[in-house]
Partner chain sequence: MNPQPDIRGRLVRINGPIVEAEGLGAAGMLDVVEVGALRLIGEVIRLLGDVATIQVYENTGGLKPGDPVFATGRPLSVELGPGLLGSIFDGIQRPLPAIAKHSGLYINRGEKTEPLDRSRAWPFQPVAALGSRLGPGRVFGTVRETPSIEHRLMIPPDWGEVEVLELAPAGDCTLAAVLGRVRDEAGSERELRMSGLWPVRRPRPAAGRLAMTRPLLTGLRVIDALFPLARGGTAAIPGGFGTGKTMTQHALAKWSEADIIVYIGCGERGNEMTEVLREFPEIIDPRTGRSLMERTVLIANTSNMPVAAREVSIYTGITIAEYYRDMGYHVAVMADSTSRWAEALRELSGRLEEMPADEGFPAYLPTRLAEFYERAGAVRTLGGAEASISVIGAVSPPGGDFSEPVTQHTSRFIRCFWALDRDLANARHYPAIGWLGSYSEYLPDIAPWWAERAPEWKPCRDALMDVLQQEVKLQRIAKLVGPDALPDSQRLILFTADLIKNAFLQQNSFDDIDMYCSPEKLTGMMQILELFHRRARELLQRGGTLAAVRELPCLEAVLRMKHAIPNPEAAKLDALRRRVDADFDELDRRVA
Amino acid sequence: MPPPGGLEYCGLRKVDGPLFVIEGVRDVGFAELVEITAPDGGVRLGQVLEVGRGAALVQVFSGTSGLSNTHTRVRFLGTGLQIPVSTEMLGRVFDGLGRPKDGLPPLLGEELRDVNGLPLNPCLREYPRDFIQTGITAVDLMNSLVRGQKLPIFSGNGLPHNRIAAQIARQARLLRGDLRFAIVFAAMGVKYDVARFFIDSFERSGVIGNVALFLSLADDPSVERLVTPRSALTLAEYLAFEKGMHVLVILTDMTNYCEALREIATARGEIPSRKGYPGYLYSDLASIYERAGRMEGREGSITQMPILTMPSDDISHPVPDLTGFITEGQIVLDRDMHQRGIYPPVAGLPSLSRLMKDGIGKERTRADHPHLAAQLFAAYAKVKDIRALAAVIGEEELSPLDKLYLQFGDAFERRLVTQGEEDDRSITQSLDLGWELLRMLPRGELYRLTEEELKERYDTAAKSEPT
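Put the chain from that sequence into structure form on its own, the form predicted in complex with the partner chain.
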């Protein structure tokens, strides 16, 4: 069989960082896939970034080291970057470009798909509404996750984001019946230990057969990271919208992805915007994050959980900032809580789930959930103010009510937020725990709850339980 693509060219004009320029080419398309044979005989893949007037600018996914201007051979393959997709990919390990990395033979895909995908038609989207119980109270009660949501974890170096993501992946279930599910895991520039940790966690809980891993680790070329999440999401879209599976996609670490993007942009001499990141970082991230959701008339769904480490814990850094503008909320981890030994250290106030309002309440979780969560938020916000005040005037000077709030705040963090890594709490347990804590506060303070809710859950229990 003759190799795909047309002519083979020999020799480059210029090699610069992860890019090279080749001249005298004909019939080359924009964004076309390129096969490069290095002088040592190794074959690499690249993609056309710009083409015109007989020259093409190509980025090489596996790095340009060893390429020479004279002895490199280049072939244009006539298609965009595609990967084979099939249900057989579950249980397997791939590199960022979708090539097997587990020593097993390559797959015969059921279909070849362009990794960049196409935009989903917004008028065919189905609004996500099905509550997912993660077993973590700080998420279920306060920042509920729904099927088809994209909810990132904003973390920092040294914080237990991986443990939380793995716990969610292990415990996540729908309240009503479980359907076919799969996990697609993409690692970008993380260390092998991190990937190993997730694999072990999936193995222990016996779901590894339902997991497809795309690994582009810290020692893999940085450009490959640009494709890794797209390969993963291409498979996820196939599984969700063709095969009717409910797919959880974990992307870690998006900060490394953005850095690879910055590297390419800088090498191309593009005008930087904030902190050297290219002006199109938002659009680029959106082309990843928006590949989530539910579609009309299709069984499956894609729920995304990207993980990103905020450089020096700065939430206004372009990567978390632009992510927060696209995703539907965020789970923010708090270093101070972590230092105090609280697991999971989910920050109470900056965390948010935008889709929570439609996924909870009557017939979804429980009728009192929305007001209960709002009241807990309001009370905890007050705790933060009182703590700041106590730091100045001393705890002794606080009013009796303020002291009650401080006790509530401690209980909130120690009893409601804190739980074990194997502790899988039902939503009813979480809700009841919320009420138990609110009973520490006087009834008059609970203005976000209705009279009926207070009668049903505050008054009755206050009578039956001696304090």
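The form predicted on its own is what I need now, so please give it after the form predicted in complex with the partner chain.
A single chain, with no partners or molecules, comes next.
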């Protein structure tokens, strides 16, 4: 943090929740960092939200408890919120403001960076390409993650999104071993047991040395949740565009972030929009999501996997709705599959990776990957239709082919989608499993595959099977 300087103001006009108003100020800028000295001598940090007519509205990161209108001293530091960044942050745990939370000494960062980052010139962006293996078949095979992509996970309360997030962080890797890869993990508004789960999971698997964690706990001030993803992305930008690393940023839970944004907007007296969220929710989310990507002339990349819980499993809720507009697809978790004991409960049809086609195929994963995924989608979509029909007329009235599709659907969910939390499947294993399931169906039903692919992967394997 910069050393204190400039005028020191004494006394506040109004304190309201995490905000206070101070009058008589001059030469103060929007988003400027503020040092607040409480009556007991404790020092806190804040940030200017509004300024005008000689008054400033300040949000306090550590909350306003203990501040008084008459004995609080305020100093404006003339700069925005900055955090030190360094490759030494990998393997460490920080709070939402980038301060060490692991009991180890503070870092001497290689440089200070504004947490709001700098907008990327769209003309210098490179198109996201190249496959990132998560080790989860339902993602790698059906909804592939591409380097530089923004691919959110839409979940709901009680669904295992935290377990999936930890599994992806443990298993994610690039297929080329000569590229440097790192994970930046940010959790907002999580409980102590969830935070402990993430730390223990990374330590137990041995990947903690390649992960930087930013944790804003549920009892931390809600204002801190607004800074947490920005602090994490600031480090990710440094690692990617200055150190040439390929960084996967996992943000959970973005719904908690949006709730904090709504709380602050309400305290400011802003006119609410949909569901009480501020009207600028779209642009605020975009300021986070759009910090992913690849830059021309820079070796590294930033890939994002935001995780959000949909209130009442409502995918039309403002948070998932707006997230879907900004990002390139979504992984949707299904409550019915979860209740049937399927992990990870990734819904086959609502899930989509819009950039998948550009990151898979020959010289990336395998030449048959695009057609195989398309055929699996088509077959599973037919399974859904047949299940709906069976619910009306009864399964015994179905044709033999329809019953075969039902068997395929059960195998798809129980063998391809289902896997253990410690089961790290390579993309080759996932592709071979997909072909194994398709051999349950007649050859004439596989119309999305080429004749060459069928001869190599379907006919040859069928001949080798014992009669």
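Positions refer to the first chain, counted from 1. Definition used throughout: the rigid core is the maximal C-alpha set that superposes within 1.5 Å between two forms. None of the values given here were measured: they were computed from a predicted structure.
Once the cores line up, the CA of R448 ends up 2 angstroms or more apart between the two forms.
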